[in-house]
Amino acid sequence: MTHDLTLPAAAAEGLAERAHRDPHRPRFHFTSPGGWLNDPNGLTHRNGVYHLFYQYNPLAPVHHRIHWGHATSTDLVHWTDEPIALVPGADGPDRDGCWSGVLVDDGGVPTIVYSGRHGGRELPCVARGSADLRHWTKDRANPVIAAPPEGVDITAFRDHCVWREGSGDGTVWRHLVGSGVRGVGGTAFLYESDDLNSWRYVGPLLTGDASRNRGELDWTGTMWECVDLFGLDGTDVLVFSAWDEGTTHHPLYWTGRYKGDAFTPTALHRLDYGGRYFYAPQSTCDEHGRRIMFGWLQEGRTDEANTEAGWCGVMSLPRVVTLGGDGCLEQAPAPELAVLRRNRVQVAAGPLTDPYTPLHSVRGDQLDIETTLRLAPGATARLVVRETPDGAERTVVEVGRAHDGAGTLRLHRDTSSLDPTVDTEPRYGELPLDADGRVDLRVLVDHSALEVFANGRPLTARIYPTRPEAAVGVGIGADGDATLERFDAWQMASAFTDGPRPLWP
């Protein structure tokens, strides 16, 4: 595939000279070089390189005429640029977009399934590319479905996963849609396929409930996006991000068994406690049998601001998932990332007998912090990051223990920001607790990203203080019988070489 690189340049001019200046931009976090981002893609993990494709517009920072960025990792820690893997056509099923999908190896072949957008309508699509992942020729019989199941009004019809399931001459190609049946709820509806191109539609993999009350948090939407499917200990996964008629609302997972045509759910769980903030997650199977995810966080100021920073979009830090004892997904950032700690604080530990200490010795806006609490019946504990020095601005998590011995986690940013065009609402989650109340907590602060993990347990939000050069202090309190047991600081290098990255590599 050849690009034009001239058009590109020209109008994206500025954009990843803006996006580098912006002091809200993360460091260690991926980004893109400017412009927007969104949905990882393609996850994999291939002769010792990680490959993170994403959904990409080099142009504006609109999710407009959307590409398949590219960026390669030997760690997941520091990334590579590498060129734009799909671009629009001039024509054809994707001409408006190429937007989610996976990558597969057929037969040695890399290959994308992806949804190419066109007129309002979105089909399944495959492009197939060369050892390093670097040149991609799209299939000329695209799209590969030529339209969704006939009789079944859907609300939408667009992400995929795909599999290669059985043995032998038996094995088949599955592979999932994302959609919905309008009045009933979101679905996945699944096909399968000897060669990735002609595929047979078998039906609805599971389908959700969409009377229930929207401002339920675990209400499952009129549309499922990126779904995913994974096994992990015995135990089916199916992740997916619910869609209610194109407003985002929350990712969340079912976990059951997947047998047959069917997914015989258990339990419904919520993915991420940021709800919007990490969304259309996908995650791949890394060569060292680790289950890695990455998901999006989106922004919480206006368009208007994104414009003027010349960028929109973060992705989260890879997480190690796992199955916990309570049946549950537990997450945590990938190990590697340790080796952007610099600087190590420790504060001594003891009974938390204030509401509130700054931590002097504590500063920055790119820290890793990891505590240890213990909340006897009835406390709270609270670790603020990102404040100003008159406490005007500050982030607080918040850790707590009922009477009854439930568990709580909350994050209050209605002062994280005293710009009232951000989003500054509050979010929060159950916390599971032992008997002793134990609180493993690990804050990541990267400019405006937020990554919060307590007993395996994620919340994620983005943050936009006025006075970001000042917004760097760090304190600890409690109300109530709660101790800490370890507090350790590290502040935190950039992943990236300093200054702009080109837009189109």
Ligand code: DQQ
Given for the second form:
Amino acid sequence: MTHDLTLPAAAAEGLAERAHRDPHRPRFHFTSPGGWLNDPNGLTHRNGVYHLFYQYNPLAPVHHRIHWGHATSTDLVHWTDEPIALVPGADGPDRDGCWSGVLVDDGGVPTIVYSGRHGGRELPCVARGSADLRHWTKDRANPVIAAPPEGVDITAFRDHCVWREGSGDGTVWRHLVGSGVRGVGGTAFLYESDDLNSWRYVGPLLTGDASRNRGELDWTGTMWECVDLFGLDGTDVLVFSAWDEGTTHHPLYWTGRYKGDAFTPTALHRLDYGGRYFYAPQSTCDEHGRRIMFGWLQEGRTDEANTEAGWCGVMSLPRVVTLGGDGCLEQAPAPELAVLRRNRVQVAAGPLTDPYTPLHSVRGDQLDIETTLRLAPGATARLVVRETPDGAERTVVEVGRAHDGAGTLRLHRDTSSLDPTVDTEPRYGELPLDADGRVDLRVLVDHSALEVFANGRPLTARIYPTRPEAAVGVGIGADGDATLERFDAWQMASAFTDGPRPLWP
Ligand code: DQQ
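Complement to the form predicted on its own: the form predicted in complex with 2,5-dideoxy-2,5-imino-D-mannitol:
Following is the full complex, with the preceding chain placed first.
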């Protein structure tokens, strides 16, 4: 089957130009050329090239008739737009959208397993690609699983994690499909296949308890989107995006043991304290053996503002994920990003004696800030970014150490924007601290995209100052006994060449 590549150009006219002009558009995070972007898909590193596919609507900044966009990079920093990989069919099971999925190597044939959407439900589909991953042919047999498991009252059935397991003649494909059992909780259904086309249902790998912690930041929801299973240093990790109709969107992970047909969890963790601002992540093991993860930074402004802007949705920076000594994941931006650093500015080490001091030598809306702080019990240190000269708009990152030693990472966005229609809810989470109260804090500012890493814990968010050109101030300060041990800041160059990009490369 060949795709119909005819773009109703009139519908999308001016989108890429508007997107390019928007001052809130990031310049070193990946964004689509215009229109809508959501989940990372089909992430892979092949012959030295990273392939990032993504949920894409090139016609409008709305989640509708989703295609698979495609971009490639050799350094995880600079991206080249590739031809759109999957287009919803004129008929067939994906006529309403090609939803999230993964890419596997089937004996040398790149193969996408994705969710075809039609008539309000999703079913697993397969497409096979050319060696350069530029041309895709959908399998005539789609959907390859005709219906969800029988006899289970499910909340949804979509998204895929597929891997090859076993050795010699005993190898088999295994496949998780995200779902939820109504009245019980989110789950991932396990399937097995010899050829990626005909699948045997094995059973639920693990099922959450939706009656536990309902509404809390670690509630596991009524459905698990975008499940991702991988091993790291002897620990198995099951990442999922906890979902509930209209209420919950946040990424979580279980650590534990995957053995046989089950995952036995030892602990549940929050993956990113930004919640929906780092959603539906997917990871891959790259050719250097690193676990690389991307997530989708949702917008925090209104649908009308997105329409006016001509684009929406940001891909996170690539993250290297490792296992920390405390059994939790540690995340850090890929070191390759350092190639964008310019004009290093250092601030002298010493005690932070004032609640706030503007740093006149550091300014910008594309910044990478790396600092080490030491907090005594009862101390709070803050880093302010995107501040207007009158201080009316400012975004505050805070790290604190309570008298009992507990650490907290907090993002205050209540003054991030004077626009009352944008989301300014705070975000917070636990910060692991050693006996010395040391905090390694990294803050990356890219227009409306903000990624914070504190002792390996990430907090991602969006901010939209109403005077973006003026909101370039940076400052630091503390309450209590806090010391600045190191502070380096760089301007970050843009990763994209200037000018609008073709919506339909
Ligand atoms: N987005 C996709 C779904 C997935 C959701 C549709 C997560 O496949 O469950 O665009 O953001």
